[in-house]
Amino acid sequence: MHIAIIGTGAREHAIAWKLSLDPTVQLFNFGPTHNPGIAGLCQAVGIGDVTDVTAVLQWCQEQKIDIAWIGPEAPLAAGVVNALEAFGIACIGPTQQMARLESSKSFTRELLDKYEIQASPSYRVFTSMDGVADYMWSLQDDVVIKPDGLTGGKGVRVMGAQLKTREDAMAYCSELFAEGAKRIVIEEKLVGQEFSLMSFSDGKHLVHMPAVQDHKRAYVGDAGPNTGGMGSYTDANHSLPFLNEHDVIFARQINEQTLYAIQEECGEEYKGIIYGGFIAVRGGVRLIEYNARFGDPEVMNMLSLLKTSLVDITKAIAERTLDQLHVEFAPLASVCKYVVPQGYPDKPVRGEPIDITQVDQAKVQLFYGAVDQTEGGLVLTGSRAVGLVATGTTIAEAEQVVEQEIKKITGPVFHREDIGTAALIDERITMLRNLRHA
């Protein structure tokens, strides 16, 4: 069998990685960049723009590719999976008509009005400043500003992070607009501690996976700016710290009556991953947003932990046979951890030499993100560069080890050195009583 993962960043490793476990498949990427992680792992790399269509098609024709992976949510929105299953090509992620769960804000928001499907906050969509003044002061707390489309996990604003006051955010709106924006959501800010949870679907059978915190702050102690995520954990049990046995199972409901929906909404069925980013309030949990794929970092903490065979869980999402496959996590915490360049997000440094030949990959699971292999050496290209991941019995035996190995890692580079550590989940597990005690 002729697998093909599209996309090259270290979520398409993570996913290569793990297909290559099963040695009666042969692997296949395209992608914008060359990646030497996955490149090890394949027969024959192309390189191209993952969002043509027309090229990703051929590419995928020429390579007999029986399944495809998809990576990313841009070939997504795209419309690449319409085309590959156009020409016979099974694609473990959505069509374009039902990616929007990712791309459009909006369409999500509304399609869980129409459900009834009670986990959004307080919101509006609008399609110019009109009546945003007033629908923003009518909100007694802080707000959220969402682009309606993708915006590579770095569009959203928040009041009291990105925003100061309200007339920041109008100006935001404004220059959205100003910028093009054919509609925007205004949302009440949710006050409480993120998870994500996601599921594998064949279009009629979910098989939900454990728990997983990111961290989107650039800093210590979540200072900074938002960035595509610095690292993430998973506990043991499946469930986080702060959470409790009915927020988890509140959260697999969510993605349940989602997918539903949508598949009604559609009249397709949908096939890949089910992604809900959500959040613990006082009142329960609510929905921040969808995503089509899987996350990243946290594909890297799922993968790590995935007992069962990839190939094993692609062929029956291809073959709507979901159900009858037995799908098993290690009872493990995990902790990763990103590598990111010096400046990043903002103004990141690039084509620096990154050494990574201290690293102990006995010990961390280490997976190549935004860097090129040269004749000297890996060099940074400007995003974040390596994702480290360990398993342990405790969070803290896993975070004691990545932090061990990443520390070794040198160039113009940092981490987050408290993702996973006692103090920022003990700050968490104290927010969320306080706030659910109040």
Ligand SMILES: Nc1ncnc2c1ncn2[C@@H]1O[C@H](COP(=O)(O)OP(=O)(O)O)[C@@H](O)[C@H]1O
The other form holds:
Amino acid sequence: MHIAIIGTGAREHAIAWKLSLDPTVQLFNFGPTHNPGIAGLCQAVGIGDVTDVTAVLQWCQEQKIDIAWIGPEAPLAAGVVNALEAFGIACIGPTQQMARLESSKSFTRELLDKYEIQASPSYRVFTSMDGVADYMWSLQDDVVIKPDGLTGGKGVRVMGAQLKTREDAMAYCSELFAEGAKRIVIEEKLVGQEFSLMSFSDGKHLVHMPAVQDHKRAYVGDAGPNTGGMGSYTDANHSLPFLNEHDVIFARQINEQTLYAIQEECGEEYKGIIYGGFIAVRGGVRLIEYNARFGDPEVMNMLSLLKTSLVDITKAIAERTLDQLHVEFAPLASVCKYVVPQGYPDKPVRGEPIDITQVDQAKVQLFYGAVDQTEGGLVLTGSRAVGLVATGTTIAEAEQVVEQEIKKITGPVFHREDIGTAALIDERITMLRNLRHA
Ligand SMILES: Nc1ncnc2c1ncn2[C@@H]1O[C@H](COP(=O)(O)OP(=O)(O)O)[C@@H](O)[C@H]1O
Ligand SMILES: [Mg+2]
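For comparison with the form predicted alone, provide the form predicted in complex with the ligand.
And the full complex, kicking off with our chain again.
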């Protein structure tokens, strides 16, 4: 069996690594860069634009691909799955229509309303500045401005963070429409603790993964600019230290109801990953957004904990038999941290060498992101460079192992020392407890 992995980041390295543990399949990779970690696991590597539907299809046909894992959101939104499936290549990833769950924030909010899934904050969709001011001043709390489409994590602005006042928020809306935005979602700002819950879907059955928390801010203490995610952790009980069991059950139910809704709406089967981005608030849990693929870095936690063969899961998704597979995650905690170039995300150094050879790969799983292999060794290419994951009986234990190994990486890089530490987790527990018991 030939399995392709589309995309060349650390997420795709994690997928390729997990698939490679089953020697009965041959792996192939297509994407914009040459990822040395992925290339070492694959029979052939194609370099190209993953949103170029024709190029992806042609390459998959040349390599006689049976099943394609679509890693990132952009090719899903571009319709790569529609093209591959039309030529008999099974895909792990939804079609373009269903990927609107991620590629259109207004679509998802309206879908939840239509199917009476009550998990959204107050929101309204605008196609021009008409009514924006009235709505904004009608909301008691702070507001969040969301351009409708994919923005690589750079479009959403929150009052209290990137926006100071409602006037700032108005100005941002005007700017977005002036730049050609068709739709903008304005939402009430929720206060609480964010977490993610991802599920495998074969179109009929869902298998939920452990809850996980990502860290978007660049610097220690949740300071600095937003990034793609600096690291993530999970707990041994597959919940998170600040959540109660109702929170997790609720998030799972929302994923189930949303899966049903999107399939009903589109008349198609959703095969792949459904990723709910949630926030635990005073009164329960609310939905921030949906993604239509694995989260990066969260995928590194998930696949490090996954005990079931990812090849078996892949086949079961393609054949709609997920219910017949016992999917198991180790009852362990996990911590993932990224090393990123100095200056990341705004002005990252590029082309500088990074030395990872001292990392003990018996202790941590290492995934290559934005690095290139040159004659002189590995060099930084400007984004999140290398992800390290450890598992342990407690979060603290896993955190210590990652910290010990990540410090052995040399070069002009940094990472967040605080991810997974008791101090940061205690802050989150206290924050939510105060909110819920005030
Ligand atoms: N309604 C909201 N209330 C509070 N914070 C929000 C809200 N919506 C988004 N955010 C914040 O903005 C971040 C990015 O928003 P999100 O909808 O996840 O868009 P994207 O991931 O596409 O940038 C979230 O992780 C969260 O921190
Ligand atoms: Mg998000």
